[in-house]
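Shown here is one chain on its own, the form predicted alone, set out as structure tokens.
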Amino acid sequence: MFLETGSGRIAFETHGDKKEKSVLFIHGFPFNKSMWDEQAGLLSGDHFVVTFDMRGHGESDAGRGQYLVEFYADDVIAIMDHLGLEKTCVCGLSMGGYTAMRAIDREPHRFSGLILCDTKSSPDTNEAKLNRANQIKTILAGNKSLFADGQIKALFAPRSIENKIPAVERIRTIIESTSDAALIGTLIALSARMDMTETLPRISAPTLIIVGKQDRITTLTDAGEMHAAIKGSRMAVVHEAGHLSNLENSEEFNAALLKFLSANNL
């Protein structure tokens, strides 16, 4: 299914019955919704599910390449507007993670849950956004591969490398497969973004936050500060999983995400 846009279509799909609770995933970069299919499916039996492609990723159109955190939060609350969402639990990994803080932060009264998944609420440190810098020029010169390279090295636990080779195989075919205008539109946007620490003690629906133990992109220190800035929020560690905890085990991903929404009723 596709929304259309002032900016191009937005696909996106849903699981299960509109009458149900409602869980909204948001894909981190360079990802696409595919990457929430067991989470979806996990929840489809008793909630309505929506996962959706981020701009310039999976089948959303890429646009101008132009883009902003906010106007990723943008799409969010015109997928919900859309299909009559008055509100939802909204779950975020990395770049979700970002647009979902923002989103919530615009329309607290549009979201009864927050699942925060291996993201941090800083911005970028110079050191991190030259990086961005280095990546883009990687992409420029032609180099996707040696890009995606890069970032599954980043991505995933060693452990999971050796492993869990279907689930790096298919988020290196996914990074491989996105333009390189939407990367690198992309990578401007996150180095672009905003600072969102501030705005975490206003934060009043439940909050799950979950993070790899591994993760070397966003760390157990970053979670734990957001965890200590967001009244009454709970705190998740994955085991054996990098920076895609739901993809490197998905048990204890999914254990956590259940726990979570059953004691909040969402």
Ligand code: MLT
The other form holds:
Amino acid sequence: MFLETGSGRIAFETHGDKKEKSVLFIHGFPFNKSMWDEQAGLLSGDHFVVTFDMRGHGESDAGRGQYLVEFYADDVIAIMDHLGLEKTCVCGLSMGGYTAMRAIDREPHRFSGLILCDTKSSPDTNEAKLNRANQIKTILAGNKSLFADGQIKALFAPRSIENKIPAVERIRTIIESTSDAALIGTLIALSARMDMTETLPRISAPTLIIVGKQDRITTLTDAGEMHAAIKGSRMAVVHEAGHLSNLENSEEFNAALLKFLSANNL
Ligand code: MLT
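Could you give the coordinates for the form predicted together with D-malate (MLT), as opposed to the form predicted alone above?
Whole complex next, starting from this chain.
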């Protein structure tokens, strides 16, 4: 299904019938809504589940390739409005977490729960900005597969790469099929994102923070800082997982997700 917005079509999927309880999942960079397939299947029996492709990813239009996290938050709210979802629990991984933090700060009354996976509230350091500049140069030079190699090394725990879990090849295919304009536009948007740290104490929705123990992009320390700043939040560390904790160790990830949803009647 597609939602027509002023800046192009956003592809989204719903799973299960419309029910009181719902979860809206937001994927990380540079993936697409399929990264949540397992969780959508798991929850769709007693939840209405929504997944969507961020601008330029999956089946959503790339538009002019100019994005901001602010626009991604606009898209979340637009999808909720379109589906008549007054309130939902939102779960975002990494870039999806940046977006969820922005959306809940803008419209706190629209979110019944918050799940922040492998993400952080702090903005890019200068080193991270330079790293993104180098990634953009690599893509502009026509070396997208080199960019994909670097991403895979950074995203997955070494054990996941060694064990060649299917997710590794799936992620490579997704990266290589994403347009250069969308990759570059997203890297610039991520580099320009706001520091959300000061907003964390304002969050009153039940919150779960999930982090892969070997996440090198958004670390255990980043997760611990958000946990300390969000009143009453819970934190779950997923073992044998890097940045893509829901794909690398779905068993532990799903257990933490289910426990949180049921404990908070979400
Ligand atoms: C992601 O998974 O969304 C990215 O790693 C986020 C980032 O590069 O900051």
